[in-house]
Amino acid sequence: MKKVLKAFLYLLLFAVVVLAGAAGYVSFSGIPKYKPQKLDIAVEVTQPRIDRGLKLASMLCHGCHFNSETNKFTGRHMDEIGTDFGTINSLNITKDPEKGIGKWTDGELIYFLRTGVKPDGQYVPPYMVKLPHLSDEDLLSIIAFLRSEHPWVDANPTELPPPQPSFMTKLLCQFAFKPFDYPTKPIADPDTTNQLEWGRYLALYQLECYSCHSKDFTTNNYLEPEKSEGFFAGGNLMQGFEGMKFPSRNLTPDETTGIGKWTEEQFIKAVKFGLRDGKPALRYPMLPYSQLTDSEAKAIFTYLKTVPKITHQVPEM
């Protein structure tokens, strides 16, 4: 009985310093980086793609990059985000060629987005947004946008302090969140004559909205969002102001507890202006997508009324 009591301790104390070995390795090592692939692209920067990119960038780019001090695209610290991934300030993305991105490439940006690696091989972790679907024609637009003139991109030097991921970050970004793959084919633009394949490309690649409104951010599928767990049925918990956290809204057509009975006049309010009924309809950090044309706010709920229904109850404001 005593051999195998110390058997047993002998593998219990194996099992603590492998455990910690691994821990210490994890948080020593940190986020792995790859090696970016280059690309030797050159954006043709045009008026219709800078007001193209910019429509892009209002909705995708300025709720993480903008500094109210600033006015620019210098980051900001990212509170909503809590403290699970860790202390995160996003990256400054104006012109400037030492604080900014002012001598990336049109290549390195481009792979930068589509997969989150960096030109230093560093990798970027999910509270980033990736954009390994979007159009070919949406993405250029938005370098585009990035290389203009708009007062939000002029070089800035304003730098912030280094993101200091978790170790649940790193962790995760050791084994489970790994950059996405460079895609292989060209990305066209949905066909806009088809409101169920305009919306679900809206929804799903454009502006991601199943990421917030799924079950959670670490079990969500970027590339093929509707294996993503609770898809479209909320439930992920969102960071709001002064540290409260509050579940994301049952976006699937669930006549109950999701929007089975709103009206297309309901959801394009509250999409563009964050009304229902004259009453509050989103919560920060969910901002009215007032960019969005009526048409664009009709594919999405088209496409969102085609999702599988899922009763899941989530706290209304």
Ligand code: HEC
Second form
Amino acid sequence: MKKVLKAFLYLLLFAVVVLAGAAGYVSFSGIPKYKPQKLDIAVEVTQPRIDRGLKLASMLCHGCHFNSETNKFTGRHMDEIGTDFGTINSLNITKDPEKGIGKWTDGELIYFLRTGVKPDGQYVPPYMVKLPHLSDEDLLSIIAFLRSEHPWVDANPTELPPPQPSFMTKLLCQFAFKPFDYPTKPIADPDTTNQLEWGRYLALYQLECYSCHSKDFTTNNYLEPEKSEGFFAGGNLMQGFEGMKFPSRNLTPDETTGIGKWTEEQFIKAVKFGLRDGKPALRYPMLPYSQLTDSEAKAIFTYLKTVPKITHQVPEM
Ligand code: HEC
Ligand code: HEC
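Swap state to the form predicted in complex with the named molecule from the form predicted on its own:
To see the whole picture, the full complex is given below, headed by that same chain.
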């Protein structure tokens, strides 16, 4: 009996040492690094691209990188992420050569925005958006905007400490969160005369509505969005401002629990201005997409009418 007990204690000790070693390894080595591909791309900065890039950056970057004190993309502390992921700041992405991204090449920016890997090999977890399916022209337009004379991206030396990812984030980066592959083929703009194709592009690839509106960030499939769990059925619990938590909503065409009975006008009003008839206005992080044209909002609505219905009552909180 004694022998068995002793063997068991040794085994336990061994397990503890292995686990402590693994935990120590994860917390010390941090997020794994990857070798970025060198891309030889120089983006031609034209006025139409700057305009298109401004619209996209307003919807895709402003929410996280805009700082209301500097009135520029100098980054901010992202309170709303909560502490589970660590202490997260978005960074200065103005044209400042030292504190911003003034020294990044166009190729480095493109590679980072597609895959999540910085020029020094650092991988950024999902608290920074990646755009693996964005059309080439949309992506180049964002770069053109970042290089433009727009006041938001004026060189400014404001500096924030880099994010301090939590142990959980580091652990997830060892197993679950990985960089996306760089696309092997050019990605064309959607055919805007085809409502369904256009709406699908906007909802899945450009504005990624499904990412918040499906079950959970951890069960989303960012490469094949339709395979995300609870695709568009809502219920992903989100952190609003001031510690408030509430779920995203069901956008499938289910008549009782989704938006099956909504009119196009109601949908446009909610998406562009955050307004709903007889109900409180939509709260952060559902930002009003005021830059969307009515045609774009209509295309998204047309597409959402075709996603599989899921009966899932999301409580109003
Ligand atoms: C959900 C919030 C969020 C959104 C949306 C977002 N970012 Fe970020 N971004 C971050 C965070 C957080 C970091 C810091 C990540 C790190 O270094 O670990 C970051 C880092 C970066 C960096 C690297 C800066 C550096 O010096 O290392 C660039 C470049 C960048 N973002 C560009 C963009 C662009 C362009 C967009 C819009 C297409 C965008 N981001 C949208 C949160 C966001
Ligand atoms: C960053 C996460 C996020 C993204 C991205 C997002 N939403 Fe939302 N959305 C939410 C949350 C959270 C709510 C609920 C807000 C509330 O309860 O105040 C919501 C609510 C809505 C509603 C109201 C539905 C109802 O039943 O009242 C509509 C419509 C909507 N979103 C459409 C969209 C569309 C279209 C897109 C893409 C263009 C989109 N959302 C992108 C988080 C998001």
